[in-house]
Structure formats: C-alpha cells, structure tokens
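First comes one chain, alone, set out as structure tokens in the form predicted alone.
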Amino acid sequence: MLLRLAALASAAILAAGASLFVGGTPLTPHDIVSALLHPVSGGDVATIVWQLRMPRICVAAAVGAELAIAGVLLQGMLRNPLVDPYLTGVSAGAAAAIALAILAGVAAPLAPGIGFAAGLGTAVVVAALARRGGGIDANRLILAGVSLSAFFSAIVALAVVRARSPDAAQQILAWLAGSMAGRGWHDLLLVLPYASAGALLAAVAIPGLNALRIGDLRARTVGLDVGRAQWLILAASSLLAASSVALAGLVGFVGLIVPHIARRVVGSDARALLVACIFTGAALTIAADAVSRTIAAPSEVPIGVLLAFIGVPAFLYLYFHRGLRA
C-alpha cells in the first residue's frame, strides 16, 4: 500500500516537474535548477519559475486534490459512483454569482471571493432542503442539488445573453470553462484557511465514511452517529468545492473520475483513499494544465473543456467495460 501511494505521490511529483518546463519562454534544466535552488536570486529565470510557473502548478494541485476528496467523499456517503463534487450546487451558484457581479462591474478581484461566499451559501440551502430528521436524506440531496443547479444555470445564460460588451460575456465563458491562467501565491493564499478547513474535516470524517460503506442502518449498529458524519462530509465537500471554484472557475471531471482512479490502486479504505486521492487528483491537474498551455500554443485551451474530452471517454470506459463501485 504505501508503495503504491508512493507511486502515485512520484507521478505528482514529476507532473510538476515538467510542467515547470512548458511556457512562453523555453528553459533548460540547469535553468530551473538554479532558480529552485536560488529563489531570491532575481533575474528573469527566477521571476518566471517563482512567479509565474510555480504558483500555477501550486494552484493547479490544490484544485485536483480539493475536487478529488470532495468527489471520494459524496460518492462514499451516497454510496453512488456517479456523484460529482458539484452535485450540491456550489458551482452553479458561485457561477451565478460571479456572472451577476461581472454584469454589475464588480472589480476582477473581488469575483472570487463572491463565487466562494456563493457557493458555500448555495450548498448551505441545498443541505437545509436535504434535511430529515437529524441527517441528510440521499434523494432530497440529489433533488435539490440538481433543481438549484439548473436554476443557477438558466441565470448564467441569462447574464451571458444580456452581457452589454464582449469584454463581460468573455470573462463569465471563462470562469465557466476553467483555467488557472493569471492565478498567483495572491489567489492560492486567500483560499488556504478553508482549503485547510476542508481536509481537516475529511480526516475527521474518515472513520464515518469507511462505516457508511455498509449502509446506514449497519453503520448505526456499530455506533456510528449517521446524522453528524452526513453534516460533516458535506461540511468538508463544500467548502473544498467552493475553494477550487475560487481558484479556478469550473473544471469538471477531475472529483467524478480521480476516486475511481484511486480505488483501483489502493482499494476502498478511506484511510489510504484520501491520500491517493490528493496525488492523483494533483497530478492529473497539473498535467492536463500543462497540455492545455501548449496543445494550442501561443493560445490556451480552457482546463474544463481539455478535462471534457479526456474525462468522457475515460469515464465511459471504466463505466462499462470495467464497473463502478462507491
């Protein structure tokens, strides 16, 4: 086991590593070796490796690891493979959100923070209609998470439509289709309390979550409180979900198909689940960043839409040539 989380900790490792290499300006080895190694060095090469290059790789790990457990975590308290990290509506509402604070001319860097306040208070209403009793009932979850992401989606339409320049309409198609073009430590910074807060709670709620695998009513016979694990992931769940949306926008796929990914190296146990989760959701990030900067290069390729087409057919494959298991 902790051979292969090794491995899968290696492969984020080396994503990084090349990613450091893609660019506007080539580098060589020995460049980004000796700005590693001499940070406060000054000179080009370690204004674009310490400015440019690393805080987007950072950023572009800290989004595939906050969607991946996000993703492990709903599929494993819904015990449904099919759940994504934004089935509770954080992505249309903070969509929402930003695209009404864009149409309104709301400065570039207050857009963020108001998707982040908007998703979180979005899954905060998805979670009081999902209320039964004193957990969350997995239906009126799914239901209501659902109907206020189509509602949220027919405003962003809305905003789109009555954008009154293409400037505006512009900047809301590209929180839509994701990107981590022009992020900064600046962005990463502001996001790392609740990024933090969010996987504190997803190690709290691990022992919850290996229990829930049996079902409710079993997890309830070996003295699990069922209603304060459900509070607790979807706690967790949302605000790494709304964290990632602050970063980047909306960039699918990576929390429906990285916990699929995972179980198949290191199996189901929670325990190493998460952590093969954070690397693998990482990796896959970094690397998919990576080609959408050079695939269409001098231009980028939005990550959400690159993630789309790798996304689909993998995830149509695992579906029915392999299985699915939550």
Contents of the next structure:
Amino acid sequence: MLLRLAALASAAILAAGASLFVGGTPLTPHDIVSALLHPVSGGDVATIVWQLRMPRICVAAAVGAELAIAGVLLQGMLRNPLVDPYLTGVSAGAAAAIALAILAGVAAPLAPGIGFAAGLGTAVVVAALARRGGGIDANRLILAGVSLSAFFSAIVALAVVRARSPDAAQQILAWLAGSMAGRGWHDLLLVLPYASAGALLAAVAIPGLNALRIGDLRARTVGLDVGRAQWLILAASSLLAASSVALAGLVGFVGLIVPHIARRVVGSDARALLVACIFTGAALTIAADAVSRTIAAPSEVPIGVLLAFIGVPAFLYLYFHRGLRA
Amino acid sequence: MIDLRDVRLNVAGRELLRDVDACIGGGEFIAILGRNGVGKTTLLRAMNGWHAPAHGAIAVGGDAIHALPARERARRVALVTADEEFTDALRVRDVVAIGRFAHHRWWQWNETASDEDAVERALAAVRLESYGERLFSTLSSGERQRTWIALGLAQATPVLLLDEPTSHLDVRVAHDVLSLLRELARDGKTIVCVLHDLNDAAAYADRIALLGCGRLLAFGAPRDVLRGTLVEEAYGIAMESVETARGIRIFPAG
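Now the other one: the form predicted in complex with the partner chain, given that the block above is the form predicted alone.
To see the whole picture, the full complex is given below, headed by that same chain.
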C-alpha cells in the first residue's frame, strides 16, 4: 500500500516538475534548479519560477486535491459513485453570485471571495433542506442540490444574456469554464484557512467514512453517530469545494473521476483513499493545467473544457473496459 | 446484564409494547418470538439503545442504554441486523475490522495489535479464519451471516443481539449459526435473538420471550412458554406441542 501511495506521490511531483518547464519563456533544467535553490536571487528566471509558475502549480495542486477529497467524501457518505463535489450546490451558487457581481460591476479581485461565500451559503441551504432527524437524508440532499443548482444555473444564463458588454459575458464564461490564469500566492493564502479547516474535518471524518462502507444501519451498530458523521463530511466537502471554486472557478470532472482512479489503485479503505486522492487529484490537475496552457498557445484552453474532452472518454473507456466498476 | 423494567415502547406515537418486565443474566441465550409486526425488532433495538422507552427503563450493565453515547453503547451491546446491501468491494477481514470502531479514539486512523487480535478471534469463532482475504460479495448467505456475527464479536461486548439471523438460510446453515450462538452463550456471552422458527427457539434457547397482544405474554423456559394456549394467543392459530427426547416441539394443529 505504501508503495502505491509513493507512486501516486511521485506522479504528482513529476507533474509539478514537468509543469515548471511549461510557459511562454523557455527555461532549461539548469535555470529551474538554480531558481529553485536561490528563490530570492531577484533575476528574471527566479521571478518566472517563483512568482508565475510555482504559484500556479500550487493552485492547480490545491484545486485538484480539494475537489478529489470532496468527491471521495460525498461518494462515500452517499455510497454513490456518480456523486460530484458540486452536488451540494457549491458551484452553481458561486457561479450565480459571481455572475451577478460581474454584472453589477464589482471589482474582479472580489469575485473569488464572493464565490466562496455564495458557494458555502448554498451548501448550507442544501444541507438544511436535506436535514432529517439528526442527520442527512441522501435523497433529499441530491434533490435539493440538483434543484438549487438548476435555479442558480438559470440565473447565470440570464446574467450572460443580459450582460451589457461582451467583456462582462466573457468574464462570466471564464469563471464557468475554470482557469488558474493569473492566480498567485495571494489567492492561495486567502483560501488557506478554509481549505485547511476542510482538510482537517475530512481527516477527522475518515474513520466514520470507513464505518459507513457497511451501510448506515450497521455503522450505527458499531458505534458511529451517523448524523454527526454526515454533518462533518458535508461541512468538509463544502469548505473544500468552495475553496476550489474561489481559486479557479468551476473545474468539473476532477471530483468525480479521481476517487474512481484512486480506488482502483489503493482499494476502498477511506484512509488510503484520502491520501491517494490528494496525490492523484493534484497530479491530474497540474498536468491538465500545463496542457491547457500549451495545446493552443499563446491562448489558453479552459481547464474545465480540457478535462471534460480528455477525461470523459478516458473515464468511460476505463469504466466499461477495465472493470473500474469492481 | 439486561434489565427491562415496566417498559412501554411507542412507534410513531402508537403504543407497540407495554408492561415488559424481564431480567436477562450473563451467558443466557434468549429467543424473542411473536408474529410479524408485534414489536420484536423494536424491542431488540430498544435493548441496543436506539429506541428510548416511552415508560420504564432498559438497563445494560446497570446504565440506561439509550442515554449512553454511541461508542459506549457499542462497547456494551453488539447488534447483528438483517442483511443490508452495500456495494463496496470489501474483504471479509475489512468488514469485521469495522467492528473495532467503538474501541478507537475519534482521531485514531490505524488499527492496533489488540484490534488485529480481536478480528482474528472473531473470525476463528465463526470458523471463517481462511476467509479473511475473500471479497464479502463472493460469500454465500450463510457465510455472510457468519461474517456479520464476527463483526458483532469483534466489538467485544458482553451482549450480542441478533435480528432474525437464520432468515434466508437453509436448515444446515441455520443449524450452524444457532449452534455457534449456543457455544457463545456457553462461553459467557449474553445472546438475545429474534427468531421465527418456534422449534429452533425450543432447541437452542435457554429461555423464550413470547410477544403478543401488545405485551410480553410469557418469559420462561421453552417447555413452559411453548404451550398450546399461549402460542395460540400469540399467533392466532391453533397449535399443538409434543414432547420429544430433545425437548418440546410445536406445530400448527390439524
């Protein structure tokens, strides 16, 4: 098991290392090693590595890891492999709020914060609607998430149609497609407390998630407070998903497919799965971001679009031909 | 070990059982009998602390079981419920190891040596030592039932409650399961088991709790409880009992 986790960690490190070479200015391995060893040298190469490429790689890694953890938590809680971290309405709520903010002419730097707050707020409303007894009703959660997502999607569509300038519509669409362009250390620092809180809650939820593998009723018999575990999982996944939306807009597919890939490598034990999801989510998103920057350079293909174009066929192939279902 | 004092159980505001008084000692094998919907499972779950009595008290080890925190309850009482589907590809050992949940601190991720010992002992007790690496989904009904019992045993509780552990099992596997429960009782564990087969209850249980007409009709040795009139009152059909070399047996009359 440790070997498999080490292999996934190596994949993430490899993706990050390779991604350092990707960009408008060609850099040699010597340039990069030198810049990494002398971060405050002040040269152009150090600036490119430490102020442009490294923060972008870290943002991609954080987004991938956050979505993968959120996905594995919700899929485990609902015992439904088709669940996505955006099920709780985080993405739709954030998108609607950001679209309205852009229409209202709110300054662009405020958009991530608005998206985070609206996403988390939507998750709270969905959780309140899904509440039954002391816990969460899976069907109500899915119904409330899908309904509110549809409602907020309609608001986004209306905002795009009603946008007075093509620029505003373009900005809204850029958020919907997801991108790490222009993200830096500052953005990472802003979401760090919330992402850390989400990761901590996820770590605490892991033993309960393992018990839930044998069903809610049997998990209760072994001493799990199922209601409390559900709230913990929902809080963790909402914080992580909202943080990822604040960092990079809507990056679909990662939270759905990465838990499947990780499960294939390390099995269904939630402890190994959580660690595997962190590495796999980071590796996939870093690699996808690097490709999104180069495939149509000098312009960028939105990472959400790229992930869907490459990932969906790959996922379907794996699912139907390689026994991913097992 | 388990004390039920003047217990009344309501479900959805409706009174299901009343005036239930019983005292169950350590190492006893108790069978709960009664017709469908009479409240057998509800009574079992109340003994597990999931239903607070509307009146009276249910104590396990001297404490009101429903008032205990979930983990503490699961260290006193293990409940083996009727089968529930799940899709995860779990090995038998993984399933049984989940029974150790209540013995872990809330931040604890890893199993300890004592957890591994408990899992091995539980698998050995149900004679599934060689099945640890098998996928649960590949097991037969009887093997699955034994796995669930092993899960309850891994909890290392003095009391084991079972809800219809022999349903869907053929006569040989049912005999294996009931013999195993009999052995566990002999080793000192308190077994309380909902059964449908009156003769299984007569053959394996020390005492029988017969539910009917919204109350505990009788609680005593099989020979005393499985008399025609009491069973007729509980099930609403005429029954006749016969004495055999292995104890009392009972059948629908005619």
